[in-house]
Structure formats: C-alpha cells, structure tokens
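The data below hold one chain only, encoded as structure tokens and taken in the form predicted on its own.
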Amino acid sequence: MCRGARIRKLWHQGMLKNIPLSALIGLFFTGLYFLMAIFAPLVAPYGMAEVVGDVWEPSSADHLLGTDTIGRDLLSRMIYGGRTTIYIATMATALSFITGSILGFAAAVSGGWVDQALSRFVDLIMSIPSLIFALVVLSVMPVTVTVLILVMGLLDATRVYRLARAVAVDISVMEYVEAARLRGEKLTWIIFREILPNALSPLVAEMGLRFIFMVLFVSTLSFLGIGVQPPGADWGGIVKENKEGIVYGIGAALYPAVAIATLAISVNLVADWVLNRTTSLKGGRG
C-alpha cells in the first residue's frame, strides 16, 4: 500500500483527527488569512486605493488601524495587500514544486546525461544568489503579478529540484520500483505512482517554508520597489510606504510586519503537525 493510501486509511480510522492545539492555533490564523485573502472585496471597509482621511490618522472607530501615509484606510491596505501577497507566494509555491519535484524526479529515475545535465544547470542557477537573480531580470522586464510569479516559481525550483532529487534517489532503489521497471511502466507511472506518494512527508514539511520564503520574497521585492508597484498593495508595499512614520513614533510599517510573523508562524505549525503525522509512514510500500 503506498504512503497517500495510507494516510487516507489513517485519516477514515480518525487518527488524524486529534489535532494538537499548536496546529489548531496555526489552523486557524492561517484559514482567517486565507479567506480575508479571498474575499477581501466583501470584508476590506474602503477600497484599496481610496483616500479617505488625512495623513497617518490614529486608530478610531471609522479607521480601526488608521490611515497611512496619504490617507487611505490602513486596515483596507492590509486586507488588499495580504490577498496580493497570499496569492504571489501561493502561486510562485504552486509552480517551484510542480517544476521542481517533476524534474528531481526525473532525474533521480532516469539517471546518466540526463541527471548529470539537469543538476549541473540546477548548481549553475543556484551559485547566483536569489535576489540579485531576481533585481536583474525585473530591471530589464515589465514587473507584473505575472512575471512575479514566474520569477520567483522558476528561481525557488531549484531548491525544490535538489530536495526531490535526493528523496528520489533512495526511493527509486526500492524493491517495489524495480518491479515497476521490470514491469516495464513508464517514467511518468514510477514518479507519480510509485515515488510521488512516498516523497510527500519532506515534500509537505518543504512547502510550507517555501511558501514563506515566498511571502518574504515578494515583500523584499516590494520593499526595494520592484516588486507590486503602486497603486496596487502588498505587505512589502506598505511597509515601504510608510517607514518614514517610524521616526514620528507611527506604527503604521509594523501592521505588515506583524501579519507576515504571524502567517509564517502559523504555516509552519500546520507544516510540522502534517509532518509529524506522515514521518511514521516512512518505508515505501509494505
């Protein structure tokens, strides 16, 4: 029976239903993210770009967070700018993992010139630091969601590639994919059947830094003004925005801050609940 198996057996006996009170915490904030993230048109009080104030306004009862360095509600700011970040960081995860768990599959399968040839391109792209890799093609390239996302997807991949590689390289020794290599299944049935379902325990822990290694990503990338460009908003966007306040004794840099240690904090708890729920999993078939 192979590992997704499993945990769906698992899961049906209700051992997976006795949720620790940290993935419970992390759960929670993390869910109320996402859905602010989703209907952020129906809970955000003002639009994202409305002025509707004066500048740095204290916290009131028509602002709950104030307003920020022009005027427009800060709390609207932040549900906008969170639903923009959510989705770069979700996506650029999406891609990174499709594109680098297939490949570092493939490599680990196939072996030879194709191994050698992915992996040496993979340490190429790595030996350039992610940021300076990531400064240089959006100074030369129009800087929208989608590039962002295709940036970042494609550069956080070779993290990715070098994480599913090296799984499936002692997954693929197994007896049960020799057997499928005698049975003469194809490449794709030994990954997505026989290695993918084994590989999720590192894969899952994995994914939740990357997506907040992604959340940073974009806000750095924001921070330094190429990252979502104005009028549009992100966490990043803000605190760049209204950084100058610090000095003035205004808090209104820190709200972003404070929402991107929660979301890490909480992604990572989930991350570690599932982890610890699928390492007794370990073994391949059985």
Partner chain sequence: MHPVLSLIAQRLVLGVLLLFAASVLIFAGTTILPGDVAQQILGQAATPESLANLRAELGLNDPPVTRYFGWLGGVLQGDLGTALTNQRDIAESLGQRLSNTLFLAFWAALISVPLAILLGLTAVRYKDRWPDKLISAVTLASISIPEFLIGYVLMFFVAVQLGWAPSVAMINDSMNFGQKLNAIALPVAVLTLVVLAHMMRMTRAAILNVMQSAYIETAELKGLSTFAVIRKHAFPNAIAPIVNVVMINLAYLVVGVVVIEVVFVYPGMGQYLVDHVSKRDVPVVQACGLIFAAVYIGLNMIADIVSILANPRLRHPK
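Quick caveat, the model's predicted, so the values are computed rather than measured. Rigid core: the largest C-alpha set superposing within 1.5 Å between the two forms. Numbering follows the first chain given and starts at 1. First, how it differs from the form predicted together with its partner chain.
Core-superposed comparison between these two forms: the CA of Leu224 stays below a 2 Å shift.
Once both forms are fitted on their core, the CA shift for Gly237 between these two forms remains under 2 Å.
Having looked at the form predicted on its own, could you now put up the form predicted together with its partner chain?
Next up is only this chain, free of partner chains and other molecules.
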C-alpha cells in the first residue's frame, strides 16, 4: 500500500482526525527537530567548528542567527548542538526505560526480599536530588558522552522503576499471570510475554516526560560546564559559550535556550495527548 493510501485509511479509522491542534503543533515541531538532528550535516549551512565571521555578528542573510563568541555561524552550531542534545537525551531515556522497567517488573513479579531491597535502594537514591548526585559522581568520572548517558540514564531509571513497579504490581495478580506461573514459566517469560505487553501504554506516555527531563538535565549539566565538553557542543553548552554577550545586550545565548524550551514544550504537548488517549481507552492500544 502506498503512503498516501495508508494515511487516508488511518484518517478514516479516526486515528488522525481526532488529533487536537495542540498535539499537531507538538508533533510538527518534534518531527522538525528530530529531522534536523538526523540530517544535520545536510541542513547546516557551515561546519560546526568553522570560523566564518567576526565575533557576535548580528543576523544577516549569510548568517541567519548571526555568529557566536569566536565567529562561528550560530545557526550551524545550533543544528549540530541539537543533534548532540537529542542524541544524548534519547539514549539516556532508552537506558532509563530498559533498566527501570525491567527491574520494576522483576521486583513486582518476584516480591519478597528482591522487591524490598530494590525499592529501598531506589528510595535512597531519590532522597538525594538528581542534579546534586550527578555533580558528585561526575566530579570523579571522566566526562564523556558515554559517561553522561550512563549517569543520567541510571539516575532517571529510579523514576521509571517506581512507575513500572506500580503498574506491574496490578498486572501480576491477574489470572493469566498466575496461569503462566502455574505452567512453570520462567521469570523472563512472565516479564516479557505477560507483563510488558499490558504495561506498555502507561510507560509510553511517561516516556515523553522523561525525554523532556533528559533534555533539560543534559542542557543544565552542559550549561554548568560539566556536560558535553568543547570542542563538542550541545544547546546548554552554546548558552554557556555565549552568556557573556547578554550583559552587552547580545542575545546569542537566548537562541539555544529557546530551542530547548520549544522542543520540551512540543514533546510535552504530544505526551499529553498520548496520555489522554491511552487513559480514555483504559489501556487500549488502538
């Protein structure tokens, strides 16, 4: 089936017709940012680290957003920076969901001391603010993209763990799970074949919110100088590089900050819609 026909079919099934305007706007900007991130080398007019003009040139036809603190094209830098931000946030979200939900399901299914040990450990980690904990850990670790993803993903896995456990506790008392247990299925079967398919929709709705949190988290770390290290750049890092300009009335630092905010708001709009849809369908996957 060609694409057009498929979209028309979805439309008639009421899948696209009922998308509210806010979610459409959210979907459009989220898609735009992700496409720009994926095709950054094709979209960006100049290279990321290429010095092409004077310091803090105002915006012009050559440089749509002007130039940055050492004369690099700000638009190109923003596009590459978005790529880094989105990449780190996506990987960290994936890591936190995989670890958090598997551990949460395992705790709910096994119960007993496994559940107690995991849950109390998660309580402990959550008793320290994640930004402070990340700063403490990053003070002794070499700050690379991999380490950032690991630290952010594992810290955030605690939040996913709580949700996954709460959802799975309700599911694990269902008859079909008991039937699987009586059949003698292993823990991995119960988690992946019985619990996971039924717990998917609340988890997917939560994923949007966790992604936003990751974008804000990595941007904050980079802004504080403890995230992505130069010459690499992400949006938070670009804010840091250009912050001195603010005092002289140069708004270069505001562009990446606005980009972070618009990405976060768009994802939030989409997540809100998914959440409303899944709760109104009572867990349906329609």
